[in-house]
Every structure is written in C-alpha cells, then in structure tokens.
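Below you'll find only one chain, the form predicted on its own, shown as structure tokens.
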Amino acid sequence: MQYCHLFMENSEIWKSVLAQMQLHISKANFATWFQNTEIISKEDEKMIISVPNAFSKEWLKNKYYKLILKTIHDTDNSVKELEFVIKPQSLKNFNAVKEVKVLEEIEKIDAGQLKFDEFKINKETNLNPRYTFENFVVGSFNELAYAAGLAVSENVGNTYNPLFIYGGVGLGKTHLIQAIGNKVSDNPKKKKVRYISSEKFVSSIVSGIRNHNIDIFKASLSSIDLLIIDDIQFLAGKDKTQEEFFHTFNSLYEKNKQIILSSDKPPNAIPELEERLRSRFEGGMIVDVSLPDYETRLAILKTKLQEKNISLPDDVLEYVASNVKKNIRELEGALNSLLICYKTNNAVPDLETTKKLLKNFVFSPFNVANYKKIIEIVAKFYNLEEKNLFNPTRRKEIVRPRQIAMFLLREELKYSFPAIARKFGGKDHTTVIYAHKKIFQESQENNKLTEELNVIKQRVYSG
C-alpha cells in the first residue's frame, strides 16, 4: 500500500513537470523528449526519472535539466538532484546476452557499412517501416519540419497541404516524410497511404504513355488520402510528366487529400519548373531541414549505438561529433568505420585511433569553400554548365547565376573586386562591385534569394 500511494505521489509530480513543459517548449520538443518518461523513485535528494534511450538521457540532461528540477522543486521542496536512467526493455539487454548482442551487430559490417536489420517494404505504401517517429532524431536543425509533419500525421489533409521539406542530401528527408506516412497509415482509421520516388512517378508515367493505359496509373492514386513524393525536383525539364502530376495535384487537392514532397531545394528554386506547379507547392507549408548542430551530432552518435548495445569512449564520440559535420549519412560512416575497427581488432578504438581512421572525414576537402567549388554549385544549382557562367551574354538566365558567383566569391572568399573580374574573363570590376551589390540589397528584401544563397552555402560547405 506504501508502494501504491508514493506511485501516485510520484505519478502526480510527473504530470506537473509534464503540464509545465508543455508551457515553455515546443510541441516538437516535448512530443519528442518527454514521451515514455516517468518518474521511478525518490532516493533522499534525488529523483531518479526514467527515459527510453540514451539519446532522450543526453537532451534532458543537457536542455532541461534546470526547468525539470525547478518544477519538481516547486511540489517537492526536498528535491535537490535529478538522475536520468535509462529504462531496461528486457532483461536480455544486460550482460552476457548483451554481448553477444555486440558481436552480433558487429558481424553485420560489410565493407564499411553496417547491414541493418532488413525489413520488407510495405507493398501498398512502399513505405518503409523502419522509418518512424520514434526513432527520427531531432534538433535545432530540423525542429520545424518535425513539428510540421507531426502536425500533418495528426490532421491529414487539412493542416499545411500540401507540406514541402527542403535540403541536402542524407539530412532526414526520407526518413521524415515516411515516418508521417507510417504513423498515418498505422492510424485505426485506415487512410489510404502511398509513397513514391519522383523517379518512380516519372517512369510509371512514360510507361502509362507508351502503353496506352496511362489512366490506369493515374486511377490507382485517385483513390489515395495520403501521396508522397520524394525528390520532387527531378520533375524539372519533363513537361508532360509535370502536366499529369499537376492534374493528380489538383485532384487530390480538391478532395482535402494531403501531398507531402521533398526536395533539394525550395520551390522557387527548381529550374525548368511550371509556373502553375511552383505556385501550388508555395500554398501549403514550405520547411528547410539543415545541418545538424553539434550536440545533436553527438546524439545521434549515441543512440544508434545504444540500439546496437555498443559503448564507445566519451572522447571519442566527441572528437567525431565535432569533426564529422557534412550530414547524418556521412557521421554514421564515420561510426560504422570505427565499429569495423572494433571488430577487426577485437578492441574498443581509442582516440588516437579514431583519429587515424577518420582522416578522409575529418579533412575532407568539402569541408573548404573554394573558388572551384563555388562555380561548381552555382552552375549545378541554375543547372548551368560552368562555362556558361563565364560566358558575356546578357541573357537573364546567365546573368543572375554570374552575379551570385561574384557575390559569394567576395562574402564567402573575401576575394577583391579587381580579382573576381580577372576570373571572369577580365571585366572591369565596377561590374563585379555592382553585382555584389545588388545581390546584396536585394537578399535584404527578397526572401526567394535568401533561400537560394542559403542552400548554396550549404552544398559550397557540405560538399
């Protein structure tokens, strides 16, 4: 009965903190850390609250630790300490068991990649389940499209339609937009979900043409609550495909039925991208996922290898956290290189270790912005080719793309006037100053181009 009635005194605290940080944090936030927590015991000053993994120890311990203890502080004046536990699934994590576990996962390593646990794609959504909510890392740099796709999973069709997430490769975006697929699909309500690649799309497109039963594709989506498309942008250029999907769009559109698209870019920044189609794309909800910040690095480090039940020193996970910065993808190479070693050597890698073993990481040469570089992404954005940037034409098309090479030159490089001329060919470098400015003045005001600088930045510096 004692037990009992400090479970409910417990219980009681817990939904306190709970109400409290729903008032300070975001929805994002507290659907993401707070879920599966609760307070386990009390221990003289301290009270133990337990979490679901070591990514959710690290955030709370880190970002919320003072208002948690506020809080509690406030009903329990006794309460001087918090302890974040992680709470053991089964009893099979721990121990010998969990060693085998080590060298289970660890013999998954295949040259240099780890094979994850396989799981067969959903045939009538093509969404892959292993892509949830759950287990989808959040942070700064993804916060809003996270709540957003939350917000969307929650009120299909009539909350941000459709929901446009943008950015760079091996960011999240396919995890993101088929986790909201699966937790609407797993819905009791059963809403009709499908998922497709844009290369997908376009073939299945061309064949319907060619075979004469294109109304057959176009009836199979007619029927669906729920279309998501990633890599939109390679629709660019392919004037019937873009055609078909515009009538899709709006059919489903008129029918409250959500459309979720990726992209490498913003809408108004696709080449060779109908009008009608942009316009449509810019009426919902447009987000940018972007480079993750360093404290969430370091947990995403340290989740995936508390799903593995592997432990790798602090300052190691450190030192990689603080070097690997290109995208996920390339940090869990990165750790994947460092379980390889793990496994080769039977020996947990240590720092100096680590530091040989990451080089090609560490010092990539994406990681430098550089006059070559610059070029190369800004002809690959306007889907140019180099040399058309040095071209003297007065074509708008060349020019803006020239001007916004001259201006990054100079903010990004700090090149002079005289020497961006000289690289264009010789031009008096009155032209570059007065191309600098007027990208500079109007990114002050245009927010199309400020999107457009920004995930140039971001390719210049992420390779």
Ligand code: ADP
The other form holds:
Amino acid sequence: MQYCHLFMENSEIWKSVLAQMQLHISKANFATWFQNTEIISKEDEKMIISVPNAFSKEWLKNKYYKLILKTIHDTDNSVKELEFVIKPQSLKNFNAVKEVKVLEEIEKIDAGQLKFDEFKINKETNLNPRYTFENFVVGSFNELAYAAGLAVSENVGNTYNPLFIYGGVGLGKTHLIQAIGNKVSDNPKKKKVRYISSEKFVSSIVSGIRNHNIDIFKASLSSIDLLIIDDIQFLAGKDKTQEEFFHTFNSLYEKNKQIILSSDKPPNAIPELEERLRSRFEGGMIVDVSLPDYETRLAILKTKLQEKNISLPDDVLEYVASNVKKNIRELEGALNSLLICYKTNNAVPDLETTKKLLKNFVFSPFNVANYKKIIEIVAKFYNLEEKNLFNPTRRKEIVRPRQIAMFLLREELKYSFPAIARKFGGKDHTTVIYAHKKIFQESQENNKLTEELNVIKQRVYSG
Ligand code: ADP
Ligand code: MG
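Next block, the form predicted together with the named molecule, ref. the form predicted on its own:
Below is the whole assembly, all chains and molecules, this chain first.
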C-alpha cells in the first residue's frame, strides 16, 4: 500500500514535469526526448528516472538536467539530484523510440543537401517560402542590407528604388531578397511579386527574340509591383538583354514599382555593363553583405538547428563556428555533414568526431590568402588579364589595379616593400611604398575604393 502510494505520487510529479517541459521546449523535442520516460523511485535526495535508451539518457542528462531538476524540486524540495537509468521498453516500444522525431528530421538530409520537401516554390512569384526574415540572422555583416530590405518590404516602391544588394557567394543575398518578396506577397495588400534569376531573365529574352514573342514576356513584367532579379552580374556583356532590361526597368520605375537587384559586385565593378544601366542602379540604394563574425556564425548554426528541432553539444557548435569561416553556405554544409553523421551512427557527434568530419572545411586552402590568389582576384575584379598587372604601363586602368594588388600584398600577406617590388619586375621599392600610401589614404576618404577593397578581400578569403 505504502509502495503504491509512493508510486502514485511519483507519477504525478512526473506528469507535472512533463507539463512544464512542454511549455519550455518544442513539440518535436518533447516527443523525442520525453517519450517513454518515468520516475521509478526516489532514493534519499535522488530521483531515479527511467529512459528507454542510451541515446535519450545522454540527451536528458546533457540538455535537460537542470530544467527537470528545477521542476521536480519545485514540487518536492528534498530532491537534489537526478539519475537516469536505461530501462529498455518492449521491442515494439523500443523501435518506436529509435524512430524518434530527430531521426525523421535528419532523414530529410540527403548527401549534404537538405530536401525542403515541405517548401514548394510558388509558381506565380517563383519565390521559395523557406526564405523569410524570421529565419534570417542579422549581425554587423549584413545589418544595413537587412534594414534596407525591411524598409523596402514595408514601403514598396517608395523608399529605396532600386535596392541593390551585393556581396560574395553564399552570404545571404538570395535569402534576403526572397524574404523581402515573401513578406510583400504575403501582405494582404496583394502586391504582385516576381523573382527571376538573371539566367532565367536572359533565357526568356533570348527565346522571346527567337520566337518573336518577346512582347508576351515583357507584358508579363509590366504588371508587377515588385520585380526581383538575382545575380544581375550575369547580364555582363549580354547587350540585347541589357537593352530589354533597361526598358523594363524604366517602365516599372516610372510607375513607382519596386525593383530589387542582387550582384556579386557593386554596379561600378560589373564589367561590360551599359553606362545607362549602371547609372540607374547607382540611382537607388546600394548595400553590401560581408562575412559574419564568430558570434554571428554561432547564432546562425543555432538558428538552423532550432529550425530542425535538433541540438548539438556546445563545444561542437563552437568548433564549427570558429573554424568554418568561408561563408554561410559552407557553414550550413558543415552542419549538414554533422547531421548526416548523426543519422548514420545514430549518435550525437562529439568534438573528436566533428574535428575529423570537418577536415575538408577547416583546412580548406580557400580560407587563406596567398600571392597567387591576390593577383588572380585583383585581375579578375578589374577585368584584366593577370599579366597586365605586371605590364610597366602608365595607363590608368592598369596602374590603379596594380597599386591595389601591391597594397593587398603588403596588408594581407605582410610582404616587405622590396619583396613586392621584386614581384613586379624589380621596380624601385619606393614605387611600392608610394602605391601603398596612396591606396591607404584614398581608402580612408573614398567609400567606393573601400567597397572595392572589401569585395576583393572577401573573395581572396573565400576562394
Ligand atoms: P547568396 O545568394 O549570397 O549566394 P544565399 O542567400 O543562397 O547566398 O545563402 C546561402 C545559404 O545560407 C542559404 O541556405 C541561406 O538560407 C543561408 N543564409 C544566408 N544568410 C543567412 C542569414 N543571415 N541567416 C540565416 N541563414 C542564412
Ligand atoms: Mg544567390
């Protein structure tokens, strides 16, 4: 009788713990970690809790210990300690536990790629609903772009037009511009939104010309309230498309319709872009996204895990955040490979496993600057051939990139002035000192140059 009484009490206590837990953690987490758990007994100050397997035991111990203890303690303040013991369920139950939600979540990861089955691209807008402001992490690296994007979404066509967002690959441009689109199209005002990648834009123009029905494509754009074109740098050198785009741009702009563009470089650095388009782009708001810092990388990892209702140990996340720095896409890639390992081994990856697993990300040669990369990227950025940089000409379009290359070799690689001079054909090293000083001073006063240097550096470090 006594035993039975105690048992009842414990089960009541556990019920209240479960009720509390449900308030604190997501449904999926709750189902995952608290299914088939119960209090077995109390020994002095220790509450013994049974869990179905080692997997649950680890998680409850590592993640929920404090919360459970506090909740029990609130009911019975003699309890000071918890112990989790594994009590396998009947086979049927055990299998049910193995197929916990977390594994279902991880099921969605396939060969490093998340399959966003639940997200369907909207046929009318071409937007992917997975890109939202809610799951967009903001830090100093992107706050200007975020603020501008938010402002545009709240006042379409009347704040910054066009809004031009640029930055290196994998830094969230597509995410941000689609988030703006999603927010506007979800608004009850029912604005018409269309997202188009530049490749798609080019191919529509080309096939329109070929099939003599370009007017249909143009007409389909003329009624749009918000037109978003991604990766506009692809229009470089495509004269016919640029011409058509110029007309589309003007007709929307005149009607106060919003235009948002993304690019991997600022308008003034896109080669072979018609002057009239460049000046249109520069007539609006230009903002950049750069690389997230450590804290933001950690926040991004945590957000991604939260979305999937999975947790990983803090030391693992900290390791990933401090070592995977290239861009956010790579950060996601690293996280996905951890989750795949989790799924395959049916065990939470620890720090050692993580280190082994992420070798490719961490020791990637892409994360360090070197001479070859600086030269290659500076030349590419200014649309020159590498050998042009070493050409002893005084032509302005070459002198300037050469000075920038010299400046970066000094700043990023700490090359000595004479060493840089030797690289550039044995010039007098005072020429290098002059170049360095000039670029340094100008970059203090000239935003455009600072912008260019930032983009180049970002690229040097991202490969
Ligand atoms: P880009 O278009 O600049 O190459 P993407 O927008 O495709 O980059 O971003 C790459 C991946 O990183 C996407 O999966 C995106 O959801 C994610 N991502 C980028 N920026 C953020 C952010 N600020 N917060 C959360 N996820 C982000
Ligand atoms: Mg993109």
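For the two forms, the rigid core is made up of the largest set of C-alpha atoms that agree within 1.5 Å on superposition. Here the structure is a predicted model, which means the values were calculated and not measured. Numbering follows the first chain given and starts at 1.
J.: Taking the rigid core as reference, does the Cα of L389 move 2 Å or more between these two forms?
T.: Yes, shifts by 2 Å or more.
J.: Under a superposition restricted to the rigid core, does A269 display a Cα displacement of 2 angstroms or more between these two forms?
T.: No, A269 moves less than 2 Å.
J.: Is the shift of V378 between these two forms large enough to count as movement, that is, does its C-alpha move by 2 Å or more after the core is superposed?
T.: For V378, whose C-alpha is compared between these two forms after core superposition, the shift is 2 Å or more.
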